[in-house]
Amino acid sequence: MVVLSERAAVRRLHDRLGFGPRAGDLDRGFAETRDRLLGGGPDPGAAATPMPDPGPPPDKPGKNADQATKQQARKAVQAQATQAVGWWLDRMVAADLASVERLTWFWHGHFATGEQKVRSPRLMLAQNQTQREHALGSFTDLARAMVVDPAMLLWLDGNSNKAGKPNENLSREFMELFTLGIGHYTEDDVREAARALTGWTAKRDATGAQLVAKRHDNGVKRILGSSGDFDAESFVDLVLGRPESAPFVVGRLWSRLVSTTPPPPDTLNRLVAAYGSRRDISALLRAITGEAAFHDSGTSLVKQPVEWLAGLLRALGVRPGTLDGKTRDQLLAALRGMGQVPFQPPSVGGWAAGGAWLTTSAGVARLHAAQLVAAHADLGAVSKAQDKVAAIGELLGVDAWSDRTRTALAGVAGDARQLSTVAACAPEYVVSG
């Protein structure tokens, strides 16, 4: 194994906990920068970019409403989806303190919820800002939150979910992609659990969930050994004191933060220690950057695109925010040509990972991107500077070039914003070693 240097593996710790670093960041020292990242306090960035209120989506037209009519109602209710996204990408690059819209991020992949069914940005929202009060607290308080929460009981059929005649797919889900994994319940678990989540309902045009009393179960069922009058809160909290539990959610965040290599048994009961009785994720997270294969320069990960841009604009201090609507029309496209657009996962199972984001369509997207914030970046100083190829890769927070990356960079020296485009678009930065 090779240890990473001390400046190194704070890059590590902000591309892994945040979207990587801004100028002056890595002038500050290990324990120091995790201190600052897990430690919470004030975000003047953040709280300048406060979430906008879409408003309910347009009423569904009726059955005899006419095309235009019908065409209408999309795009407003898209226009307020591409509001959303915008918003949330600005927020990224924003905030000083990135580690909370980072786990944010990891928690909106964790339980992937899509605006494609749910049809409500302001839902949508809405589940965001639970995931972000959540980001690095209590993962009981967050499963709690999740399991009845208007886009996910939209996005999981829960509105279908009543007394007689259960609908299995939220406890289904919730069991197998959000706290166990597969292998570790039976379908008469899913279905008694599906009776325990019976009753909840959630409106397109409403900010809230609501337990209606005559279609929720109360019957005595039995999960996963257990038998009782369980509802949401106690099921949760039952699946959650599940054995399996504990080392599904450490390893669902060291693939996404450390390896996609599983941690050894050691490391995993290390782990599952600090994450304890109390879930604690902000706890989890600082034993999982005091392991040793988080400072192994092996253990890389692909960045996903949304983690890619945000931290692309982060390191040249462009906001989206203030570029003209063409321009971040072109951004969101380009992030969609990659591949991932924030509120839109594939499926409940979320985003890929790994060389799923290395395809020729993704690198052709990626580099259009690349091209559309060196535009609007300073790159002043990369310009006077007197070796441009370090200069750039101070600027991205690249620990060395490759010789191969090096003499590309080094061909297109003389013009500050191609050097940035390749360099953006190169294997040290695509990869976050």
The other form holds:
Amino acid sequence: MVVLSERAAVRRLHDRLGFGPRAGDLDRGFAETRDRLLGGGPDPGAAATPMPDPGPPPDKPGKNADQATKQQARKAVQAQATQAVGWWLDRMVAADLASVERLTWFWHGHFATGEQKVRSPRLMLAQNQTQREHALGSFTDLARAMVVDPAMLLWLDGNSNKAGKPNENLSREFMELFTLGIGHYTEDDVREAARALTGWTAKRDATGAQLVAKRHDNGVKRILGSSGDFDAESFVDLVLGRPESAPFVVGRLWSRLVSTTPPPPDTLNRLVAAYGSRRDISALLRAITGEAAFHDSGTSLVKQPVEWLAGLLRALGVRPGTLDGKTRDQLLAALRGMGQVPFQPPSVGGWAAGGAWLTTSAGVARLHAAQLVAAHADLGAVSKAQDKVAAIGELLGVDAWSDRTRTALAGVAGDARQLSTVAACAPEYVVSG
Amino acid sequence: MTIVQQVNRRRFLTATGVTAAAALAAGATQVDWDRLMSAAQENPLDPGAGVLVVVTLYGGNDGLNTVVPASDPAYRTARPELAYRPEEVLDLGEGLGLNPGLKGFKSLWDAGELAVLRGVGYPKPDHSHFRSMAIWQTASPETSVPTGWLGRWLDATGDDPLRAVSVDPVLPPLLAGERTAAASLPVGGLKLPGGALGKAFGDLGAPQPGEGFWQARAARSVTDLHRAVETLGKPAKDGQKAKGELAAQLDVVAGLIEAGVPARAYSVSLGGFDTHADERGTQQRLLTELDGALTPFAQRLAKTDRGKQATVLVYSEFGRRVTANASQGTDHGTAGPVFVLGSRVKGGFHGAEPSLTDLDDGDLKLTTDFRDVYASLVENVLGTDAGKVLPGHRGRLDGLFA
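Now that we've seen the form predicted alone, could you pull up the form predicted in complex with its partner chain?
Okay, now the whole complex, with that chain kicking things off.
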């Protein structure tokens, strides 16, 4: 194992707990950077990019509505969705302590909810805000909030889940994907847990969820070996109290923030202890950054497209919110081309990882996105630098260019935009080393 | 299941969800693109070589409302709100009819080019989307393997990733082998800049000794991209906009087949079949989209010699439960119908219709093992010994091809 230098480890902190460094970020030490990223505190950049309120989604056209009316409604909700995605990308770039946005992004992938079915950008943003509030807090609070979150209820058919007529969708995915993992519950547990979650309803044009008492099943349910009149909250507590839950949640964070190789048993035990009975996400992340694997140059990760693009925009000082509408649309199209658009996960399982982002088609989309960002970046410092190849590396926070990449970059060093484009597509930047 | 297998399965699933290629992680052998590219240009695909087109329906398509036992009283009793009446479905005989959204499929059936494989599934069914889809894509229900079934076919038959092409932005696990993975091609075609920028970008693909695993993979993906652009660069059909995402994907596939690209396997997909509520309208709309994409595709292929060699497989990770839930939808079930179509296929029913009264905890019992279907396709379409793709599996679906 090769241990990262402190500067490289600081860069990794920004990559993994944020969206990559901005100019000057790498001049601070590891401990200070970690404490800043995990400590919270005021964030003027985030405060200056308030979440928009797109308002309620347009009324759903009736069955007999004509094509033009349906088309208009589709376009209206699409415009709201575009506004929501555009805002979040802008916030990822604008936030001074990107850790909150980064962990919100992680939880969005974990509790993956899709706008295509929710059809209310306002509810997607409300869920996003809930995930942000708990992003670095207690997983118990987060899980309790998610199981009755209005967008989640619409996404996994909570509305259709009522006493005597359970719908299993939410109870299954809650245990399989959100809290326990496959193999730690039975088909009967899925059916019984669905009864515990009966009665919660959400409406597209409202802002909160409601428990309708007469739709809730008050009977005794037998879930995971325990019997009782479980409701949503006591069901969450039951599940999170299972011994498999903590390793599962720790493993999910590990796979996205450290390595796709699972942690060895002693590491896992330490991390589960740090997570503790309060399910403290911040304490867990602090413990993760102290593990040897976090400082091992071998635990590299392929950046997901959103992470790569937000990081590039941050490094080059390009704020999506200040671009014209057409360019903003092109940025979203670039994300779509790379296979990842916030609020549009491919399924409740969230997005893929690793080699899946290194496909031929994603490579073309990445190059076009890099060209687009370069066209709007202020690259004066690079143009003026003596060693332009080193200067773009400095700007992107790349530890060192390989000989291969140095040769490639030398071919376009005379044109700062082309230089920046190629550098952003270099393996040293596409991968968080 | 041993510990290692458990870990592998978990890693496969956590690392990939349903849409990724975990097996790329093992990619150790350098692909010899140059040799194969020149072979492709000088020696295009043999017009007699079979081509397989795999259509994945993500979300678990309700088989009972696709190939509908409309006249069976047990069917109507189990799902009164969801059930189709006999006069609504497109009669296939034997008490079964196609969903009214599948009008083009009915014409293919009448022409003898649509095989309906009934009750297809695997033993000890899993109700998780992800695990079940992983099982279908890896063709390994009992133990976990890190490779897809067509990925193993790629591994077994050479090292040209262009022999399989995914027309999706993200590579599905079925096309990931241990050493080789399919190329992926966006519907809009691949276009790279020329000049100094294009050259510098291409230079990023050069291998760098001592480089970390993922960086090496990222570099190789740049090289793969350039090779793919040489062969697949142009969108298959300029200027004509197909209706819907699947139709657009299939349009590309048809163009590639007709052009003689050396690919033997293609993968496309349609999502949205996770119909826990208000299923009838949603599913019929999706099946109509499937029908509207596949029917013209089949008709187009039938017009050329190369196209006639193509066989299409349509499957989903599971069917739905027999009894409807209270939301006029259905929850995750088990066995379902699989469609195989094309000029070479022997149309009609294959396999027995599962009973609606003899159920396994509310679920249909399988009558056809999905590996039998794969084995038959591997041998009859791809011309490869199925033992290389499905080691140890002896079952075959006889009579699928005339």
